[in-house]
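This document opens with one chain alone, in structure tokens, the form predicted on its own.
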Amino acid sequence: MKTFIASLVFALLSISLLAQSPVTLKLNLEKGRVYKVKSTSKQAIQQTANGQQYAIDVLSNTVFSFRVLKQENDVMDISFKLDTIASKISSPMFSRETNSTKPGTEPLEKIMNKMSTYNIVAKISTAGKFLQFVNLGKYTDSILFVLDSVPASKRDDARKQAIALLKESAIKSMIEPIFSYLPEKPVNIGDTWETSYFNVSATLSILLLNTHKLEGIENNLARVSGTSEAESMPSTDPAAKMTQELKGTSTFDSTIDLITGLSIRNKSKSHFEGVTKMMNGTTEMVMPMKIDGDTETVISK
């Protein structure tokens, strides 16, 4: 009886100090392999124009594949391709659909089906984080060649639209959010750690200041909670004629294969308040605006 009882308490004490082991979050990819993204947002926003409330919804769906080419260390050479870029937007106002895998007719269509036909390489280091492009020139000017099939009275505004979003920080952006999450040292359970990036699109940059909490650790699988402020930087560009200053939080709950250092799946809800500003001439209109979303991200290999 005695030998039992000093056998369960040792057998209790062990699974404690597994339980408050700290545990390394790090991105450990099989070469060659295919991961694939799908990330899918909803989002009502309620625009202001002139006292009257507009309210248009947008449901966008994403789809990319990444595989490592090679690692040297803790760095990693990853080929990305974006195989899909889909979006609907709904409103009193007007309704319009794109898909990034049909060629289309506009010189935003031709240019997003380009930019998911070609890969593009970046160096990513096993801590998550994001160092550089390989192959950006290459990638740009692949899409960019798709410029001569659009008509010469289009050329000049496609091609603006195509600088705005081949520029390094808008893919960077597209990129950096799979896997900014990691923290700099091991944790333990209930720990919290920090981390930040830009989101940048052709007209709007959002520094994000995250906060993580390792909640759980369960078959391999860790469980993470967190909240994010968000807020836009102002527009460096003198030319633009529109701009918008926005600024929320949200909050996210997220699962983390401890195998490959993965966000496998990760739900976040967010809120947004500000403004959108269009030059008409020499007048400018300030619009109020409300955003609420809902994204959905899932890793599978």
Given for the second form:
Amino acid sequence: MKTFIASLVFALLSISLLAQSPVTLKLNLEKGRVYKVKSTSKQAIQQTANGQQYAIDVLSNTVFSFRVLKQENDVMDISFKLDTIASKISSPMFSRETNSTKPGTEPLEKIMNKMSTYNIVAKISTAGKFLQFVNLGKYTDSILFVLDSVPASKRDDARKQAIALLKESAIKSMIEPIFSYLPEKPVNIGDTWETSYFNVSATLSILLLNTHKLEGIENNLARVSGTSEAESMPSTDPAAKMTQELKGTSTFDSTIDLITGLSIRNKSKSHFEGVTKMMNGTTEMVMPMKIDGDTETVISK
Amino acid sequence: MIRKLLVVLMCLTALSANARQVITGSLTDKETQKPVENASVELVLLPDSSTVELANSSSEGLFILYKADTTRTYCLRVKHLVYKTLVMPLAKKKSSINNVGTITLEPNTFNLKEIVVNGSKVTVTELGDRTVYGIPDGFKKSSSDGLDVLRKVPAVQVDYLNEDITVNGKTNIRIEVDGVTRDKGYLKRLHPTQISKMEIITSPSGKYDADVDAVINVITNPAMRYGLKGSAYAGYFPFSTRSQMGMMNGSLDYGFEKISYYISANGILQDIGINSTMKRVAGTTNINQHSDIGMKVGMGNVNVGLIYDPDELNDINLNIAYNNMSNRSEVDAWNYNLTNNIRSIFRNQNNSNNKNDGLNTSLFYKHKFKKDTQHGLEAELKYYNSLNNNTTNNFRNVYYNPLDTSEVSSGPWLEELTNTRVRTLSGQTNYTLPFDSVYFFNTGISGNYNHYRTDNTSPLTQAADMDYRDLRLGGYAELSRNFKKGSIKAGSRFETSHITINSAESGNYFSPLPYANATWKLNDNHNFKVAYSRRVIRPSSAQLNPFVSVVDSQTISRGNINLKPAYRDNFQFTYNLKLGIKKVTLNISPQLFYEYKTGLIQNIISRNSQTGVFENVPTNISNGYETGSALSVNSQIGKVLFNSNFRYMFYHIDKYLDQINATNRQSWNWNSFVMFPLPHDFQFMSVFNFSGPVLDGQTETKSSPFYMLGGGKQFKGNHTLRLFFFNPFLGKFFDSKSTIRNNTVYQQSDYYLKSNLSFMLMYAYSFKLGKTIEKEKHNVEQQLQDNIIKMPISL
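Starting from the form predicted on its own, produce the coordinates for the form predicted together with its partner chain.
Next comes the full complex, and the chain you just saw is listed first.
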């Protein structure tokens, strides 16, 4: 009896110790396997111009696929393909729909289509850190060939758009958030950790400071909640005709697969407030804006 | 209990103040304005200089560092193989994003071939108004302080006896450290490793007072600012059993992230025996004089101050300097006269005490309107007040029988007194406006008020006092333009001076002083420079002081209250050639120059027809010019550093009344420096200074050569011992022979120190205390390594 009780106590202690042992969240991806990232985002934008309010709805769907080409120590070469970048903008003044899977007629559509055609390879650490691109020059050069098919009258503008879309920071900010949620050290339930990255588009750079909390672990799945504080960076381009200044927060819940380290599902709600500034000659027009967004991202094998 | 609560509250406050921060910015090439990719950007925590995070710049030149903390102070260190390493402090910000904006990197303009071929750290860069000398590690290791480093720069001479600085033979030199006016004492406080570059400005712009002959601007290494540093040295310098000299220097400074404090003191003690001979022939009078002069000299300097950089846009410097100089001389001069075939012997004994000290306070403020441009404003205010400035001169003559040299009679001891009070207040403000990134407009105003009050007392002559007041107002405006292959600058300074001497207006002067310079860079190895400037030579207060001073039984000297400023128009044409062949790097700069002088101030000796006494008076004589050529070599041959500056001058002075005939003279000087490392941390060093005759009015002076050779050893723990031998094969030291010729007098005199075996033994020690300093030391060493990697740097 004594032996049984002692064994029971030891077993309980072991279980509780196991429960308390920190978990290491690292990427452990299968070489050659294709993973799909699907992201759906709805944004309701309220903009005020000349005292009048306008509502703009933006719906975007993005599908990426990626696969590990090779791994040396803790660094992987991952090939990304931006399968679909689709967006639909609805406003009282105009509606526009773009889809990169279609060849398109406008220069921007052609560029987006080419972006969906080629693969870009980046070095990513197993801790989820973006290190560098491997073939950025080749990738952008391949896409820029499409400008030959753009009429000469539109080519200069198209080149500017292409360069803005294909700049390293813009492409990096499409890839970096996919893995930028992992802690640097092993974590226990209840622990928090911080991550940050920049989200760069043609006219706006937003810094996201994220705080993650490990809520629980169940069936090899980690539940993580968190908040993000986001703030736009002041524009450094003195010639920019349009700049945006935004600040806001978001909350998110995500599920991390402990085997692969991937965030297989992430749901977030965000609220931003700020202004859009437009230069018209020497006069500046300031338009206040509010953005409420819902985003869901799913990664599947 | 309340105390505990307070502690907890303070901790909570501290915790809440701490927040993460992202630092970002972009790097661009200074010349092409294109983004710089793959530069390593280090986030360095201050003051311990530890690296917090390292990032590479992207193809857009962007870098992002995520691990900063709003409560801490950092600097960024940006490194790239083809750019100069940049260390910049970061202004503290409370926001989560600290966007430092665009950082421009200055390329090392060399190609890969040069990297392979050259291995030198010797750099010389010709800019419009200045020559910039990079200070190689070898110079630093063989120097005891900043002034000693300056000795190794071509075109600069620093006298080993009095530490007088001359540039190309000119004496009115302004010293700046990082653009702030300083004195020699401040230079001596700088540890050699703090010095990065030396700029020698031989054609000063309108920013500087019109009588400044040249400017030396020492550029320090900003990385050396942090932490506690100190250095000290002591040297002993015997010339003979009669003459010796000792020197000591100590400095201490402590730098925080925004402010650094310093204190330094140095002193020189001299006990010197000077021998002098003089032979004068004037009509039927011949004099042979043999003098024995014993001099005891003490010089001291204390500098205290602070440098405050609240942020990257503002810079404040406060400095208080105390300078002291005292000397006591005992002259015993035997005079053997022959007048109309009658012999006489008399002995002149003269004991003189001279003391002067003063306090110089200066405040400098610099503001940049934008960190990435040169748009800025600087202001400087200086006040000098002499504390104790007097000379006492006791003298008498003793007469002897020329047959048996027995004493016949002796005159009473007489006393001359001079007491001078000096007060000067000066201020200057400069404004720089860049536009279109190629044009720069500079303007500034300055004001100087000088007041000299000299009380003279003499038992022999009516001793006139002098009350000299001088109010000078000046201003300048200049425009410069940078081209891809050079630059051009033109401007003018305007000065108006109002001088009052003994309540009488002596003169009001208005002087337009134009200047211009241009550089043209043919390629990285060939550079041409042409410069013109008009400068003023103002009479000194000693030259103006009408006090009559007895030189010897037949000669008096006095100042000239009626002296007017002289002007000189200087033209320079310089070609700079850089050569790199295997392990040899040569920077060769031949120069042609021409200087026209109007109303030269020179000493004239004439015989007073009434008293028969010779009078030595500074006078505005006629005009003249100086022309010639110079060759400056700055080189590294393997491990040997060799600098040389040879200057050939041709002087012409127009005829002046019946005192000076139209005169043509040739002269030259050659200064050189050689240094190379020896095994076991020994170093060999040698200095040669040879000068030709110098003409001042009727006086031609020839100085003996100065040469020095020796070496040093650096021991572990920053201890250094140096031993140098001076003029080892000459019996005379600092020998100066003067000849005066005019239609009434021929005089030849010779002053020298007897030298048996002159050597200097010096011990130097520098220290850096504490953990902070150890890391700082690493930081500096790292920078030195960086320089090695990037060599050769063509600025």
